[in-house]
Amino acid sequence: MCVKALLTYKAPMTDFPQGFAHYPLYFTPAEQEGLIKAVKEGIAQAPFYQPTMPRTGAPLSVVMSNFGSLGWVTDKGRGYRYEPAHPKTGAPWPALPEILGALWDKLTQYPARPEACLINWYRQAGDGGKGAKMGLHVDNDENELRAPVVSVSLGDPAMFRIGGPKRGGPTAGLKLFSGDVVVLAGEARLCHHGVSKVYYGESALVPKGGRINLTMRRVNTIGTPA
């Protein structure tokens, strides 16, 4: 290894941050089918749309929708935020499926349910996508940062990476499979994380292929109107 490479190399993390939890194959195949059915019903009311980055207007590589009273959206003009209605149709988001609400209750013990559940579809390149990924980021657009983030993986596996609170440090990787659940609480709640690769074609669960990720977040503190 050359001197320059030695100077820039960052050793990978050997441990996950405090508050990170992984529940492999939490949902049975039948339950996963039920979740995909719920997604199909949800996007019939709130279709997938292409979000864009603040300032640049560059499209995200995922397409998305939401469950819940609030949905996370982003566009060039107004940036990252939560809205009570679909940005294209103006209609309210579909309600959070009870199976996801029950998951939140069981794994978080937080005294109120999430207002938002992002539905991200990582499409494969042959279906309008470019081999979708999700860059390292922190979920900090919420007013209530004490509540955990709960994420469900469906369909093709993905390489999930998580680092620390500062951008650019070492990361730890974990291959997530369909039915896996991840919880970010405690220190992990404000750590950078993302998806560096999707292993397309390894699951037939998603009708058009790829990966569906469902991410539940509590937006407001208890007692604050949505």
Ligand code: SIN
Contents of the next structure:
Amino acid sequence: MCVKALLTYKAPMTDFPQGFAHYPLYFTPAEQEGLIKAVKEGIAQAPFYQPTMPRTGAPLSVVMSNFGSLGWVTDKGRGYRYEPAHPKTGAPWPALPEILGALWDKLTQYPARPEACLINWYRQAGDGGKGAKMGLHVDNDENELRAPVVSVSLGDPAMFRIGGPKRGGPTAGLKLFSGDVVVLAGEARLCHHGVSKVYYGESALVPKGGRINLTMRRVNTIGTPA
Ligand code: SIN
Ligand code: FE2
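With the form predicted alone in hand, show me what the form predicted together with succinic acid (SIN) looks like.
In what comes next, the whole complex appears, and the chain from above leads the way.
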């Protein structure tokens, strides 16, 4: 390797950050069906909408909805934030399904339930037919950053990537399958992460195809009204 290459070489990350946990196939196929049913019911009340990037207004490649007293939303004018109501219908978000609240209680030591559960739907038709994915980002719109993030994968598998707290560093990859659960706690809580690829068409779980990701987050510190 020449000196210039050495200076710019980024060693691949071999280890996952402290606080990262992966529970492969945590949910049985029957529980996954139950979760899809809960998502269907939630979506009937709070339909998927097309989120857009702050300032540019560029559409994200996923469509989104939420469960909980607060939902994560983004649009051109007001950017990333939590809102108690759906941005299009103005109605409150549907309640967090008990199976997800119970998962949170089991996998976190946090003494309160999460206010928010983001529902991301990755579709093959997303991003103008290129297939939805998600760029590297840090979840940091919450006031309570001590609580872990707990996320559930349903449907088509995906390549999840996680790096460090700084943008642009090396990342480690892990293929997530339907029923898998990931927890970002400790140092991993503020690490860059994203979905570089979805293996479309490999699962029949999601009725219209693709991958659903459910991400629970505690937004406010305990004692702060939602
Ligand atoms: C996210 O970071 O919001 C989504 C991660 C995933 O889809 O697994
Ligand atoms: Fe995230």
